[in-house]
Amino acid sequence: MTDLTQAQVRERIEKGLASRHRKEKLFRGLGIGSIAFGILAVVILFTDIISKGSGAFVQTAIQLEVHYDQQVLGIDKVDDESLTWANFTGVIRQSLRDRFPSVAGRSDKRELYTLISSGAPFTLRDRLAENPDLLGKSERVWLSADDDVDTFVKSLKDSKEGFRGRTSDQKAGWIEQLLESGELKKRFNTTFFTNGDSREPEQAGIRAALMGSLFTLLVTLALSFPIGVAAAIYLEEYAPKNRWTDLIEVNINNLAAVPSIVFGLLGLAIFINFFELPRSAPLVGGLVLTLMTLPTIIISSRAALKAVPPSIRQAAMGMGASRMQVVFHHVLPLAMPGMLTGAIIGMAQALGETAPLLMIGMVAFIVDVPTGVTDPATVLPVQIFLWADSPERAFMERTSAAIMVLLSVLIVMNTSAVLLRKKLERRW
């Protein structure tokens, strides 16, 4: 009988490993799936994003025997006013109709103009201001090609057959005899990180709304570390432990899981309308997103200091130091590698914030690249969010491109938040 109890008793212990173990194996396989699934989600969403934004990086240019004809363009000397006033599309117009000596008719004319970008008199403005002796003389030039060409050109395959959108067949050839002398070539785009917004795709750049973002965070920066961590410092080395610190512990952590529409509607309220600060600029940006980020700060500022052994403080207090000086000599420096990561934390998430900075008016469409703090300006989702809804097919490549760009400058944070934190962290 005890035999027979015994060998149960096995029984049941050896049925309870197998279902233990083969629970285990589940759970083992779900993590290996989820964190499987999570990579293929994110390989899918990058691949997706750069093969839709890396076209933007180049951009079309044509080559044109450009002669700036005093007659057409109106000028007999080379300054400020005179450029100003300069007929430089007439220029370009009649480098085109020398290229193209069959094109007759006021409709093909018109349609020949489109090859080349209206941005395209700017450049040659620039060239003749540097240059004041090419006025009366010829010159070889590369302008950038239309968007409507440039998409053309860039979907072309072996077969010649492309996306034509508003490319007519005529249009078409026009490109195809330009490839086959070599007049028409896909070069790096540097007016994308270069110019401002523009209506035209082709003249689009980031640098208005990546200096936007600069400013913008600059303001965040100095506005929410030190804030942040004198609120931490005070909460947990001097603030009495009571309902009231509890109380605004709570808050804190509240005010950190608050939806980011809700800071643009404040700042909206306080520093627009009732300090009458200036729309769409960065000093106001900057206010909103320190609001926004100061929780995340206190919070991770509040885990350092807590993660710095109570020895320390009793170590030199011991050795006659004042409150004061235990803090700020002892605690602050082994608690600022975690601070740091955590600012740098805080930054990447304001700097991918898009709501609350349309809620202050960042949504404006601004040309110029701003100076100061205080200028019209605008920041880099928000551009990606104002460019996803264009409708002209160039902008989307424009839109990855710049997702491709802000994700760029998030991992570099990230990265730099982890690095920072190994290399001066201490163990204890």
Partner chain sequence: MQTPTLFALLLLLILVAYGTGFRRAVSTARSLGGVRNLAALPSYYGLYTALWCGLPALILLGAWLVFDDAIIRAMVLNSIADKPEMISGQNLLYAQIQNLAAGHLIGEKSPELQSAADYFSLLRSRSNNLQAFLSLVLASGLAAFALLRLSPKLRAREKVEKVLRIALIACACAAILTTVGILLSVLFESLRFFQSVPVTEFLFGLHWSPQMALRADQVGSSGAFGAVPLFTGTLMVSAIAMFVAVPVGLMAAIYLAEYASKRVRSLAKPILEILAGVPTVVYGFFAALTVAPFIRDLATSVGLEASSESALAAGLVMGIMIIPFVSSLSDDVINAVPQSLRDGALGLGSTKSETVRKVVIPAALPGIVGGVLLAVSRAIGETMIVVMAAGLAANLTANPLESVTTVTVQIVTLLVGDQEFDSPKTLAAFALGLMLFISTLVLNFIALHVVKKYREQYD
The other form holds:
Amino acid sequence: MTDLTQAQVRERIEKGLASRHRKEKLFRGLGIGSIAFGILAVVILFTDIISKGSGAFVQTAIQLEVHYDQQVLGIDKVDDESLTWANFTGVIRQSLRDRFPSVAGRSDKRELYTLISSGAPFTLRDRLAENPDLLGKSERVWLSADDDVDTFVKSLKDSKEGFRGRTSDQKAGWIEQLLESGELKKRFNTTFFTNGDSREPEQAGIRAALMGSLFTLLVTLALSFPIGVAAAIYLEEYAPKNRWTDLIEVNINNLAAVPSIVFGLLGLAIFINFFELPRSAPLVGGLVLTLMTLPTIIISSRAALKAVPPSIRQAAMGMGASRMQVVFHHVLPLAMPGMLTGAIIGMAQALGETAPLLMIGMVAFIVDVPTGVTDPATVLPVQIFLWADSPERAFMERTSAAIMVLLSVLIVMNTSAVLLRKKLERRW
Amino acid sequence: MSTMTLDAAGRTDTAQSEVAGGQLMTNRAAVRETVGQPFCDTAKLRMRNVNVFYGETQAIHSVGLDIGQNEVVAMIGPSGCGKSTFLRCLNRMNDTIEGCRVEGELSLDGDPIYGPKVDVVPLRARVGMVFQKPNPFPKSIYENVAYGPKIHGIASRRADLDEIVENSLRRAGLWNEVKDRLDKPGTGLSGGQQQRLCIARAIAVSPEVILMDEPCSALDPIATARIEELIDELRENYTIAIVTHSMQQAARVSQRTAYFHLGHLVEVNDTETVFTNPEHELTEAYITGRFG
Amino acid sequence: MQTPTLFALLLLLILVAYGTGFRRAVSTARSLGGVRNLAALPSYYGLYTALWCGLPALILLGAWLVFDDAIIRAMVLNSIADKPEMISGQNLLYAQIQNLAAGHLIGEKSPELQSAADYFSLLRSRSNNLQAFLSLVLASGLAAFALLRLSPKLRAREKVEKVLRIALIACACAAILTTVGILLSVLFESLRFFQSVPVTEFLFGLHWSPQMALRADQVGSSGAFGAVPLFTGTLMVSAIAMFVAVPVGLMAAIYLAEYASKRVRSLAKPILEILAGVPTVVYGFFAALTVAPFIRDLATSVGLEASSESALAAGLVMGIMIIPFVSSLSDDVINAVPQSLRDGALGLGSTKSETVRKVVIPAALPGIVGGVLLAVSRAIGETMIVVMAAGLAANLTANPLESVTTVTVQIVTLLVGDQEFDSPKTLAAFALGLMLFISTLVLNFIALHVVKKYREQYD
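Please give the other form, namely the form predicted together with the partner chain, since only the form predicted alone has been shown so far.
Next comes the full complex, this chain leading.
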């Protein structure tokens, strides 16, 4: 073959151009498609959760004329002892029978009683405890409806028929009657934020789980931040370059990628079985999450220390400061914003973690709001996991609502980390 | 402002007085029009009134220049004078820089270089480029040279490809050194060899023009001499524009030399004239080493 | 004395020690004619005293808190060891004793139990008193000792810094301790498990039904601990996840790094990163309640049989979760490819996609492979999505529409709820944990090594 002339080459190039540009467009399209897929996933995920969960922030309530009848209650004065034994359920049933006088027959009556939440008697008890004068008198009170009623009422706006589930035609009739007369309304669901877990969806709330998360995070923060920063300081400012520090470094990087559930196994075997710390306690949860977030915090703290220019260290050393003084007086304050950002991100990671906490028993059914780090508790993600397993439709709504709360907290944490970084970031 | 006027004595009084006042580096008003012979009859590349902007800042101010067929034009000037930027306009490598905007008329054999309908792919095949730092792909020597012909579909058979690779390496003066290790990575060669490999890679697609952006700045003197020889040989077949930092190199390899100063093209003349008898004060100041 | 009160008291002592040391140093300095005549600043003398005062006492207190329960337990159980009817069920018995001592045991109380409970209460209060007494005496004694040693020549700063330095080293070793802790905790329990179930059976057995093995006579003979279905299930879910995450993540990274303008990049990148910040339990919920039913309906509509918990749903959602992980790792390595290589390719007349496909990606390949390996390790170890959406049935199947189970799912199901800690069922979870730990460790190690080597290449 002789040398191709430039003209021949030109011709050959021109021939291939169209298909090459097509491929280019295709490739570019694939890129855009991938981005779009990711963004679409975000949008679908969030709309799905929000559409499922927004309903849980309102709750159906029924207004009843309640007569605090001494006879039905079985008490004659209001004190702690008598309130404990008083039959508020009877009072509510009486009111329901009065409201629907036409209902007769045992089974129909029993169905009538299921309009009101089984937690309503406690509402009445609290009211009476606050106003002892009410004894023997009547008042109109809004009481939480049962979750089936709640689900049915909420589904009415989607379709004429509504989601019936266990709701019979008869019951649906009563509900419509109450709705028309204005004795049934949807109100803000305070229960969701003030109660602990419950078997009854309308009484279930996230307060206990939120407090559990708070205590767990406090333990995690109190341990992982100082330890992480100290480790970073040692590795970045002191450690000689040798095999030992290499080992620590490889170790930290590896730990950052170890599955979280393995940390749960560690917590179970060491903290619970060996040290016999209490099961289900935020203390143990915090310890496990500390070990889990430590690599993240160490890595980000080291990055923050690295970003402080050596000239500052040299300047301080030149003034005769000891190494410790250089670090604590000069380097650390400058690196603090970066370290705090890393800590917030680590905490956000810990807040969303579920699997290792299942291992150490934070999955128990816990109604009481924990008051300390050794009380049995659960955390928000675990609460979501537990509710997601419950068959009631009303729980699905609450699960999504709990997710919305969790995501909001996470968004706040992450945004503040970003803002903190932006605000305090220093360019050298 | 018009660069079309070929007034050889285009200096103004202000320029002279300010030069005399030692304001060489800072005063942009010192340069109004290009002196010397920026244009020629056998123009392969024709540039008129070229302005280049990076965002808001203007990097090139109305430059007009011709590069003739089978001619080596050297572009010299202090760092940051815009010579590399100008070179990168010629095959539109500035497109890859975000915020870079090129204005003016640029044409290759009468075909416009910029314009909505111009396809950069064949343009860059016609105007090849060799960069400051040798940048062989992390592939074998053979694959490095075969890359261009392959993507452009120039060779359809393996034998043709082999021949193109051999010819290109021969022309780049590298064949004898690498013919036994064509399958070894190109990154394993020495710096000078790597740069010649990059030249071989560029000529494998039979370009008409080769742009060289300080091709020897990362090389030792012996490798530099080898490349300079090569440029002289390549002149037979190609038109070459070379940006260089070294005045000696410009003097050795080029027929014409263009002197850039702060984004302005100050003077273009025969290389000999520029180095022995520069017309412009700024050129003289530069080649006599008053700044650089 | 209650522990919190004791802590408060100790803290107070430490503060007093600091103050005394500080003032002693200041007054000494004054008599010598200024602080410059001391070997260190007064605050270091204060810290020196405070460290002597607080550190040993706090260590003692910590050790006490860790070990006192176990010692009391051993002593109480020992005291009733001669009564054979109470030997069995020690845990329950001890819990009863504790409850009785705390005064809220409902039910019958045997005199033996009562006396044991009394003994427990006695020990408890003695332990508390002794702990308070010893730590306070230690703290004040050592503080006094330190004060006696204070002199203008004492190099207090160096001594304080030495202690601090040791504390820093100890913190840096926490990572090593964690790894050792993980290894010890999974290794020992696994060894115990392999005593009852042979390793070969665990690794190569085809049947997994740990529930069967609850009956003691069946352990090891039922063949119920064959983990192969778990491994295949894990691999299938991870493979589906990778099938989604690698192309999408990689293409997204390429687009952002090579094509997108600054504006698009600054918008799209944070949105993609939201996916990384969503907790896994949320993905699990999404997979179980939205994606799985959708896939089932879709499969049914084209005439396919699909389980309501399918490997596909779990894998798909896991893939979405991993997209930002793959894309940010790939973004890093793609950006590390020098611009000069791109220029070289573009200068020859390559289109952008040719540059990316033929030059940038081959150059970045080691880094990308490393990133993908890290992503695989993540997929294997991911728990909540599969627990909520993949199912529990240990099917040995290649059909992604069927429900499968994974190693992590089994660890969770075996360990959630109350079990005897010694049953093979519980121990099996640790054996699975060991497998998980080893495989992810190997993957991480290779991946980190590859990425490190890659970075060095272009540094």
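The structure presented is a predicted model; accordingly, all values stated were derived computationally and were not measured. Residue numbers count along the first chain shown, from 1. We call the rigid core the largest set of C-alpha positions that still match within 1.5 Å between the two forms.
*Asks:* After the core is overlaid between these two forms, has the C-alpha of P391 moved by 2 angstroms or more?
*Replies:* Stays below the 2 Å threshold, so no.
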